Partner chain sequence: MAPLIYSALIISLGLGTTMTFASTHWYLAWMGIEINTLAIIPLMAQNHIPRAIEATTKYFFVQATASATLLFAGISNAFLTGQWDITYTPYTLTSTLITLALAMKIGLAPLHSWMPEVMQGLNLLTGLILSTWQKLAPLYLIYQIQPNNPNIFIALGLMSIIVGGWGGFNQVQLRKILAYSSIAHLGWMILILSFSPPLALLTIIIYILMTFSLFSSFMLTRTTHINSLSTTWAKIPILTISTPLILLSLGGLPPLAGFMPKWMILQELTKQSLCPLATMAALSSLFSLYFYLRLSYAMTLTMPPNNPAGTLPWRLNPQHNTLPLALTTTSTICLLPMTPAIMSLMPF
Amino acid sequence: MSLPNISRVSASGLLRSSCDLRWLLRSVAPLAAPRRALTHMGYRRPGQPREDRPPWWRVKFDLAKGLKGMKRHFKLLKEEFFAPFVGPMGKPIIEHMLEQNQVLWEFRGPHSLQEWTISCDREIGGKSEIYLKVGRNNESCLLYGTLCSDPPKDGETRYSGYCTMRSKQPLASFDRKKYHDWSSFNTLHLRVRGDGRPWMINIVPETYYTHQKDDMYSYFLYTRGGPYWQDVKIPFSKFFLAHRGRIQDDQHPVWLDKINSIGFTLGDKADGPFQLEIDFIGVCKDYAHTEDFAYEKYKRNPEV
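Would you share the structure of the sequence above as one chain, the form predicted in complex with the partner chain?
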């Protein structure tokens, strides 16, 4: 894929642009995969031209689309209003109490891919590729691509080589943020079929008020290369806290009541093609698993 032409910006232009709020916008090379929404400040590759158009020029005004959107949002609002009459979160209380398993994402057709977004280091100028499609017979999803660890030649990026798939933030009516509440469960259950590569499962909770937006809880997913499916059950007590990829000293178990997204990342520095097939992702309550947290919590002032 060719990169856009890099235009030289004059010194006066740089000075002007440094005072301009348009530096918040970034221009990236188009990917084969759907782009992530710009919820956080993005990375602009050095030398890439800045986006000239203000945000309001980039919106396509369409009355029919707007009306359709309003209808959808009001329908969601109506469902949210009447859901408590059935029970908490629209489910009867007896279901909340008795459920031991809940399938969150089941890949059974193209519509199931809408809730996921993929990304790779191509956004920062790398050479990896990632694609997501529905598996055979609409029974799974296939995440595949090529990993390449060559860093982009921009003079500042030193490491590269990652591919990731992440669930989108669930949204309520009028695009309000909604969260997954997995507090009734203690284990993550996946049915996957991999190619022997080690993946990292990342759980991202709500981090707006803690100002730690790069906090995530991670654990490993080792896949077998065989033709047989793999049932992976990972207790949530095993997930450790990392910030921007760095494991923190002050560890604590993940709070499951406000989860924004879950993701799978490949970054094993082994260049070449990869494949991961996922049947479903769910959570379950394993009554035999009584561990609160698998790691030692860092105590700054230990009692002697």
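Could you drop in the structure for the form predicted alone? We only have the form predicted in complex with the partner chain so far.
Excluded here are partners and other molecules; the one chain stands alone.
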């Protein structure tokens, strides 16, 4: 069996053919590549208009703002450097050892609301609304709005109807992550006034693996309703582990030495207006509470 003869093309012929192909490609319109592959944009829900702006259009270059930010960061760096010489967390050692109560967030004026962020299902096409403002006489925080459990008509979302308020991640100098250290306390203390709806309190600790970034510890907050304030004390041992809203089998206590944020979520499927007023959020040391963890710890290999 003989192989067919393959004709060889000279170098001048190849150069001539490449030039012809170049002129041919100039006359053809370029192919449109998907924008998601080029700019790595986030997921766009069905029916949402496409954003044709480049990803760097939000960046505003301002020299005066940059110098102001550098001054603020170096000031924070100076405070962080000299704080350990005073004591733990910048407090004297005696005060740190004898401290039994600590107020973390006290809502006294509009500046106290800058540490919080709100969101609802309107971001995914829902109809709920949520607002945050300062209460009467600038002595509280008022969270109000309207809850609607109708899912968006996009063909994908099946459930809807949630409103949430969450504290921002504390940052150190040069936007480094900073954590809340509650290891000296065992109880969460709140002073709230609600309308009788049940809320969910979420505590988000620092995780070490990427698949744990959606882990949070949750517990229920039952408001009485009416004009009177209520002091709520919830031990940290009552908080259970959940991942994306699903309670996990492998339960373990929350690590209180590195807490990123705390939040409040409403999703009781009762459509209508809601209201929650918060005076302060703090932690305390309850010596009468000796429970380590309120739930059974899951063991993959039980001891015989």
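Residue numbers count along the first chain shown, from 1. We call the rigid core the largest set of C-alpha positions that still match within 1.5 Å between the two forms. Predicted model, so just to flag it, every value in this text is computed and none were measured.
Relative to the superposed core, Pro54 undergoes a C-alpha shift of no less than 2 Å between the two forms.
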